[in-house]
Structure formats: C-alpha cells, structure tokens
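One chain is shown next in structure tokens, namely the form predicted alone.
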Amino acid sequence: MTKQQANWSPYDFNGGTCVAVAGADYCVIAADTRMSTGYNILTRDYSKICKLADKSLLASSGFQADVRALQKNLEARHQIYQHQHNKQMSCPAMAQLLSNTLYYKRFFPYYAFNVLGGLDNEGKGCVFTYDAVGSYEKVGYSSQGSGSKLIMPFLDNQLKSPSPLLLPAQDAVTPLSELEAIDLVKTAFASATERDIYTGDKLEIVVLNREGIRREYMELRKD
C-alpha cells in the first residue's frame, strides 16, 4: 500500500486578465470580472480594479485573497501619507510604494501580478508593470494575468513601444486617442476570451483623464 501525503498550498490561482494603456492625457485600465479556481467559476462579477488615489488605479490578477490584502495595505499606507503631507500620493510615488511593499514580502510573496495606471504630475498617462516581488518598469502599455500571453503580442504588434535603450529617452505613451485605445482593449479581450478559459463573462474598463474617472462595461463569453 502506497503512503499518501497531504499537500497543502497557501496559494491559489484565480485567473483573470488585466490590461493598461497610457496615452498623452489619459490612461485606460481594463480587466475581466471572472474569478475561477481550477475548472470552477467562483463568481462572474468580481472587479479586479482598485482605486488607490484620484490619479492611481491598480489592476491585479493572481490569488485574489493576496490581492485584497495588498490593496488594504496600500490603502492604509496612502491614508497615513495623506495625514502627514495633506495631499494625495502621485502615481509615480504610488508605483514606488507598491514596489517596496511587494519587495518587503519577497520571502513569502503576495501571489499578485499587478498593473498600476494613472496620470503623472504633468497630466500624462503612465503605466507601471510588476512581477510578484516588486521589480517594476514604466511602460506605455502592459498586460498581466492568465490571458497576458495572448494579449501582449497583439499590443506589441499594434503599439510597439520605443526601446528603453534609445538615447535621448523616448516617451512611453501610446499615440492612440482615448477612443482608439478603448476599442483596442475591447478587441484584445474579445480575442483572448476565445482561447483562455480563465478570462470571460464581462469586461470592466476604467478611463482616467483630466475630467476624472469613467467606467464602461462590455459583455464577454460566458463559457
């Protein structure tokens, strides 16, 4: 008789896909609303986008319990910052705070793959993409999650960011208008949903510009 061993993991993978695109005066952050485990759908209406400040939005996929713990940590740190400085944190400052928070937990990481989008101090769109332990990069567009392997090649083909090695440094924002960026994100998700079982149900799109924050929704495949 073979000896059976019980294996327990502190992590789960709940799937889902996040995308962010930065423009000259806007930022589009989008994510699907499906949350799964294995071949089971836990809920079809779970928002993966969190507002951290008036000009900073965080979209996260991975293990949603860790994602929620990370969001609560960042919200508390931002509250302390506001009391100390009497102003909200800028998006680049929030990007550094997120990196530090993830790196602090590097030996037992948050199983969360994040995209931070917003507007910088000049009102330009900015996107920061992360790994699980806090390494981050400022980019013009990014995708994280189960469908990112399908979406990133499509975005690379359509947008082609300048190389970070070019001198003088090129601006990372995309040349698209706000409406074109929204259409591009919708197309990317519609195609990813066809091939990725963890992405689907509904697409939540949050647009951040000088007027404020606006939300749009689009139905995706339910199967």
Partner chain sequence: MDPNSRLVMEDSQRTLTPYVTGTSVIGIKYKDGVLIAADMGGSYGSTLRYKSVERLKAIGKHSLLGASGEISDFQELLRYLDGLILYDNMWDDGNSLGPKEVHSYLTRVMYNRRNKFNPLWNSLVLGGVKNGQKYLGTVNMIGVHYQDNHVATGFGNHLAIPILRDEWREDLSFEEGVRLLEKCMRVLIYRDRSAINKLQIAKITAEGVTISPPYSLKTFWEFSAFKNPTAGAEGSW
The other form holds:
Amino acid sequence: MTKQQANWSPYDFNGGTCVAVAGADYCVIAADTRMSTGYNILTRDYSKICKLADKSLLASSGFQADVRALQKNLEARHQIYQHQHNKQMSCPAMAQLLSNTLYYKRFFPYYAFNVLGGLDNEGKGCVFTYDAVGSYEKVGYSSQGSGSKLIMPFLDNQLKSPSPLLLPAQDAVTPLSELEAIDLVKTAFASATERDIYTGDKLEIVVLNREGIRREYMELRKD
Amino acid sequence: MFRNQYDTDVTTWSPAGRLFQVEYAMEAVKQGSAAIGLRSKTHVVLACVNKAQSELSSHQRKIFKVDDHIGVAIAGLTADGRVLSRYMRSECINHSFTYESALPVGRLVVQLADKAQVCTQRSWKRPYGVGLLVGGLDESGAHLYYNCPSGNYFEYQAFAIGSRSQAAKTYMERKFETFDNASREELIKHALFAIKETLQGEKLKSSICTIAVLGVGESFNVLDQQTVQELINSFEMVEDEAPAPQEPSAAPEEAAAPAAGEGAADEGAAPMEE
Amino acid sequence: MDPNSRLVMEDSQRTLTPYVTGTSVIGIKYKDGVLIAADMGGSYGSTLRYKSVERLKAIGKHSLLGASGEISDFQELLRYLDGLILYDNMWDDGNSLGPKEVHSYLTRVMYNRRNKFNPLWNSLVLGGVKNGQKYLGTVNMIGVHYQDNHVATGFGNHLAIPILRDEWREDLSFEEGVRLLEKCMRVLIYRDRSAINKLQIAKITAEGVTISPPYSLKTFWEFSAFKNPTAGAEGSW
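Having seen the form predicted alone, could you now give me the structure of the form predicted in complex with the partner chain?
Now the full complex is given, and it begins with the chain already shown.
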C-alpha cells in the first residue's frame, strides 16, 4: 500500500507574535489573538498572554499544545512557590524558572517562543526573551514569534537602546512614556499584520505599572 | 502491675473490639492547643490558639492554606499536620492541572481520610497524630469537615478540637443555629468568642491566636495580627465582656486527657466514634 | 517501503497511520446550548467500509463529544471517559464534571499520548452546558485545543467554517441551528469524498443530551458538471 499520510509529527506551528517593552516604571506586554495551522485560521480569539504572578506576564507563540503545557507547568510551580514562601514570585525569579523549565526538555523541546515581561523588585520594567530550549537574556524590549522578523528591526530603529557591549553596562529600559510605548506596540503590530499571515485578528495589550494591571484590545486585519 | 496487652501495635484488636494505638493517636489531638472552625452558607472561619513552647521561642503555625478554596486548622502533632497539608496541596494542584477546576472539598477530605485509614491497618505504620479541621468552598457551598487519625471524618456547622475545646464547643452549641445566615464579621466574632472560651480566663490577645477566613468572593487568607487585634478590640472583648460561664465539662476533660495517655481507660465510648 | 517505517510497524503498536477513519465533525453554540453534527461513515483508506458508525456520544450529564479520525481510538477514548464519569458519579456528592473539566481532561490525554509518540488519531469536538454556561471546544491528536462559538474538524475547517463565519449568530434558535449545520453537512457530502449522506445531529442543553436518529439530506446531483465531470477535460479518464 502506498503511503497515504505524511509522516506523523508531534509538532505543529500555530503562529502568533509577541512583544514586550520595559519602561522605567511600567512594562507593556502584547500579542495578537490569532491561532492558525498552515493556511487555516483555527480561531480568531485565543489569548497568548498568561499571568504567571502579580508582576510577571508571559507571552508565548509557537506550538499551542506545548505553550499551554508550559504555562500550566509554570502555574503549578508558582502555586508551590507561594505555599513555600508565602509570597508571589518576582519577575527575575520567574525568568530563571522559565529557562530551567525549557531546558529540562532540551532533547524534546517545548516548541514555544517566549517573552516574559514584568516589574522587578524596584518596580522597574523588565523584559526577558527566550529561545525554545531556554537560553535567555534580560533586555529592554523584545519580540518573538512569526512576526518578530518584521517587528524586531522596527523596535531596534525606534528605541535605539544602548549597545549591550558598552561598559559599564547601560540600563536597558526604554526612554518612552507608557502611552508612547503602547502606541509604538500598536503600530508595530498593525505593520506586522500587513505582511505576516500568522499575525492578525486582534491585539491584546497588557500594561503593568505601579497601579496594577490593565488590559487593552485593538482590532487587527482579519485577512 | 497491670499492663495492657493489646496496645503495642496498631493492628491488634482488644477483646473489647478496640484498637488502642488508634485511640492513643486520637488522644494526641486532644493534647494539642485548640483549633476551631465554623461556617455559614457562604463563609468558613478557622481559628486556633498559638502557644509558644517556651518564652524564648516562637509558636508553630497551625493554620495552612491548601488552595484558594481550601484551608486547614490542625491540633495534635504539628509535624504530621504539615505532611498532610502538603499532601492536600499537591492533590489540589494535580486536580487543577488535569481539570482546570478546583477540587471539591468533600472529595479531598475523603482522600485524606483514606490516607489516614491505611495507617490503622498496617503493622509497619503509625497513625497520624493530628486532627484537621478542613474548611472549603465548592459548587455545593461552604463546608467544614473534621478529619481524625482513625480515618473517620465528619461534616460540621461548627467544631472545635484540641485542649479545652469542650468550652468552645459548648459556646458554639449555644449559638450554631444562627451561623448559617451569619455574615463574615459575625462568624469571625463567634470564632474569637469560642477561642476565648478555651483560654479559661486568660486574656485573649492577637499574639496567641490566628484567624483565617474563606468565602464566596474571598479566597482563603489568614488575617494579620493587627487586624485580629482590632477585631478583638472592636468586639470589646478586652475586659468588660462578662467572664464566660465556666463550663463544668472543661475541667474534667483536661483531667481525663493524661489518664487516657496511660492507655488503660476502658470506660466511655470508643473515640473512633468521634 | 522504506526501512524506517518497517521498523516502526514491526516493533511497536503505535497509530502512525490510521485504519478506519471518520471524517469532519461540526459544532456550534446556539440559543439554548450546543449542536454537533457528524456523518456515520467509516472509511478504510478510500474504501467506505462502515456506514453506521456512531461518532457522537454523551459524556456524563453535561457534555457531548464528537470525533473524527481513527474510530478504534475514539472507542478506546470512550472507555476512558466511561471510567472517568463512573468514578465521578460514585462520589455521589452533588459535584460533577462539566464540559470544561472534560475538555481539559481530554486535552491532557491527547497531549500525553503525543508526548509518548503514541497518539490517539482523532480530532475531537466537545460541547456542553453547565450552570447556564455553554461550552464548545476542540482538541486534536497532538493536543492543540481552543474554544469558539463554532468549531469544525478536518474538511469542515475548509468547507464549513466559512459558512459558519458568515451565518452564525449567538441567538440562533434550535431550528435555525439545525438548518445551518445541515447546510454545512450538505456541502461536505458534495465535496468531501469520505463524507456520506447519513448523519446524526446531537443537541445538548441544560435538560440533557438528545442524539437524533440517522437521517439523510436532500441532494441534487443533476447539475451538468456533476453528471459529466470530464467534459472539457479531453484526454483524461
């Protein structure tokens, strides 16, 4: 009998783009809500942003089943952390946990591309950006996922962060105000949606600052 | 000298049909400082007396959060209580992981009771020496359960365990009919009054008690010491509250506890019934 | 046959190619609950091997499950779910698993099996109503899952979803819902070679589950393009 199915694969790519921007006293985390497979749009309203702790939010794209498994893992680990320490995990601690969790599956990786945004213990915005197997870096802004190749150079151009090679190390947070950062993120997504078929439908923006947490939505192209 | 031949291991019956080791474990619960729980239709309040072992030490924690919708107050061997709390926490996390919903309280209590039961039927184990008041909220409302070392469990409107708990029980037996429709604040007030009963005249201070609340729209949380002190003050429990009538049963019970510890008490209902 | 796939076939019992499969399932929310439609065909490769396969099943009191893909895997899954629901009922404590819980459980089962490289070869649609809340979700053989107002598996994703995006409304009545599903199923009967004109539609509301007896839709095959599809394609068979 001739083969009727393509070889089975444990992975799929469900698309999506994530962005996070850190400011002096805020952090903006954003992702579109489209979920696709191949040329199909599975649903137009699937949130990629997961609140892991009071001051850390994770935006992830890639293979949805792995992303969800990763989120659930971190949620459970955070529960245990709270029981043991009687407090919320800090964003830098969550960043290290996420790295370890990803690396734990180094040889059967979570096909997930993450940006972790939040506020550090001083209330300053922080962003951590990852690859699928856990190597990570603290940055001032980042983008991951299908539209990242369109968005990242745009952010580089607009935010002109100090070179990481400078000594002594310069602060990575962006000089923008909160509202300017939100506008920038909206523009970035509107542009990425034009060219990336895996980005679109709706933009979910979560803003974290001293007052707490706030959510905004913006419609994107649906084609 | 008289020696009980039937109490050296958990799995040996006495001719009277009793398991002494299990009963001794139940006695351990009575030795611990008091813990109480009471519930309305929407809220559960847990409270306990914290007594430091020495003036130089801090006291041990006796109230534990299990999940947003479940908490426990313990009396007896605190170490055993911590082990069981950890088990309950992990059961809740596992349930949330699989079903993305909260574990019903009653089911957790049964699992806990089954775990305790196993220890009453294995020669190489010992029963847990701790009683747990489990408060929780699920789709069928607020619940309060008592789990004991024998593996038995009971649901209550209000209950107290630990040393001099009889005084608190007597107080709550007088008031429990109002609990079902009581507000959160009223429940806390009753909890404080009940705790006060167990102190036998000693002054109620926030430093010697812990209060935890759980209810509709409020996940399980332990009130901080300042809040508790303010509540105590606001209920005017400082001094002008007439000294509560001393329950006659309180004193005999205290006397009975050490006697039972010697292990020969044959009279009275088997504590497994409770 | 390449040596790798020989190895897989001889040394293990994993579904890496399905045997008997069911085609699309379509589910929609409507005013009082959820409706799910599926035909009753079971294909053995391109052979229509079975014609009365029930692919819609009630799961407990609050959920309804529809499956496409490997039929034997689906029936195995039903045995898991029977165990799950029986255990849930045995507590007899007033608590019960709702569609959200069942969907979450299914997602874990599918994902765990894919992690073992031993998938259950299905795409599932789970609908239900509990505490006045409607629920409709789907999960596939590698654990990808989501909820929506209308979902479809397989060919349904290509042929039914565009119709549903145009015509679905929150306040669809039962009759309108059935008509909408039948419209989608008719397209599938015409254009999906594995689909057959013998289908069931199941309804779940607060009152419970009703699965319709098998029935067929009126079709019209007299279009000239249907009668002689090779006209204008000179030289083909």
